[in-house]
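Quick heads-up: it's one chain on its own, the form predicted alone, in structure tokens.
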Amino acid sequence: MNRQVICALDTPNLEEALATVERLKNHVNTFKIGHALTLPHGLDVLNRLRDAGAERIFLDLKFHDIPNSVALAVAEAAKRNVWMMTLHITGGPAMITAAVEEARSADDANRPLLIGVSVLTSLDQRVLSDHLGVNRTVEEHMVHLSSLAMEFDLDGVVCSAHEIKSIRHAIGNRGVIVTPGIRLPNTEAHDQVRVGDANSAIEHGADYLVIGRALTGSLDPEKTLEQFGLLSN
């Protein structure tokens, strides 16, 4: 069982998601879901996934709204024992504080981890500068926002393999780092432009790695994890 790997269930098909969890539950214990499953099936999908064998669920809905609305969203997710959830750091200090206070109101056993998102892995420097008007490099902007996340007591941040080293240096051991876009050599990047390999990500300071199609489509999950250099731990 590999506890560093988070398997992304990027499908709106509930039966497919449940079958994937049952097939992979002896190899990974954490599964990530987002809008594709929650919009058609609601948050009751969490219990269905647990019944199929998902020990921990990462709810990746990237909350970004006024503080009260985000606090209500965090409360609903916490009621359903979500292990980890995401919110956009650019929502600002008041929004982050409202989310943190709501998460802390849950009992210790059910308190979710709140993970901040800064620059999506689908964005590159041109989009950040030319379209979003940010006058920092991607890495500088992510370091800045990640430091803000720690200042206001989030539990960690999301970043691609490209920024792990700089962000780990900036935040130290105060928060966990979750890294999506993990790929095997010579495979497609799909809709992510900043991707990397598993071993480098862990070496540079990532705590959790998000892997999707390579695992969900694998006929031999153990062999696939071995190819990533991620033997069970």
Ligand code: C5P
Given for the second form:
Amino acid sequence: MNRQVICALDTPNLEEALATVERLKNHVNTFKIGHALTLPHGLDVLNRLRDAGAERIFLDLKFHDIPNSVALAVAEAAKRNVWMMTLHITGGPAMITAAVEEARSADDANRPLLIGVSVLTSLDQRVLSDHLGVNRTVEEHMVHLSSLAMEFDLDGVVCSAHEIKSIRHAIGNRGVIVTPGIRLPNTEAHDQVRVGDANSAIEHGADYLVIGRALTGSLDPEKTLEQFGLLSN
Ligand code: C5P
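The structure above corresponds to the form predicted alone; please give the structure of the form predicted in complex with the ligand next.
Let us now look at the entire complex, which starts with that chain.
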């Protein structure tokens, strides 16, 4: 079982998501879901995925609201034994603290990991500088926000393969790094800009790799994991 791989289930089709879990459950125990599955099916989808074989669920809803609203959202997710969830670091210290306090009030077995999102991979330097008025490079801004996340006790951060080294350097071993945009060398990047391969991501300091289409679109996911160097028994 590979415990570093998180398979992203980016589909509104519950049957398709369940089939993917069934197909991968002997090799991957963690699955990531977002708005596409939870809006049409509600959080009951968590139990359906567990029944199909998902041991751990990463609820990627990227919370960003006033502290009270985010704390309520974290409480609902924690009640349902979500293993990991995301929130935007730009929600600020009060929002982060409210989320952390809520997560910590869950008993140990149900305590979710709270992971901070800094700069979305869909934003580039031009948008950051010209539209959002940020006078730092994307990487500098990610390092800045990731350090803030650690200062206010989040459990880790999301970043692409390109920023792992500098973020790991900045946060040391205080938090986990979750890296999406993982591809086999010389394969389709789809809509991702900052992609990287699994082994160098791990080498540079990623703890978890989010892999979506490369796995869910594979006719032979076992072989794909082997090609990634991620097939373990
Ligand atoms: O199919 P692919 O491997 O590109 O899927 C990557 C997954 O990681 C998607 O679910 C996407 O929403 C998520 N993600 C991302 N970039 C981030 C945060 C999350 O690609 N910065």
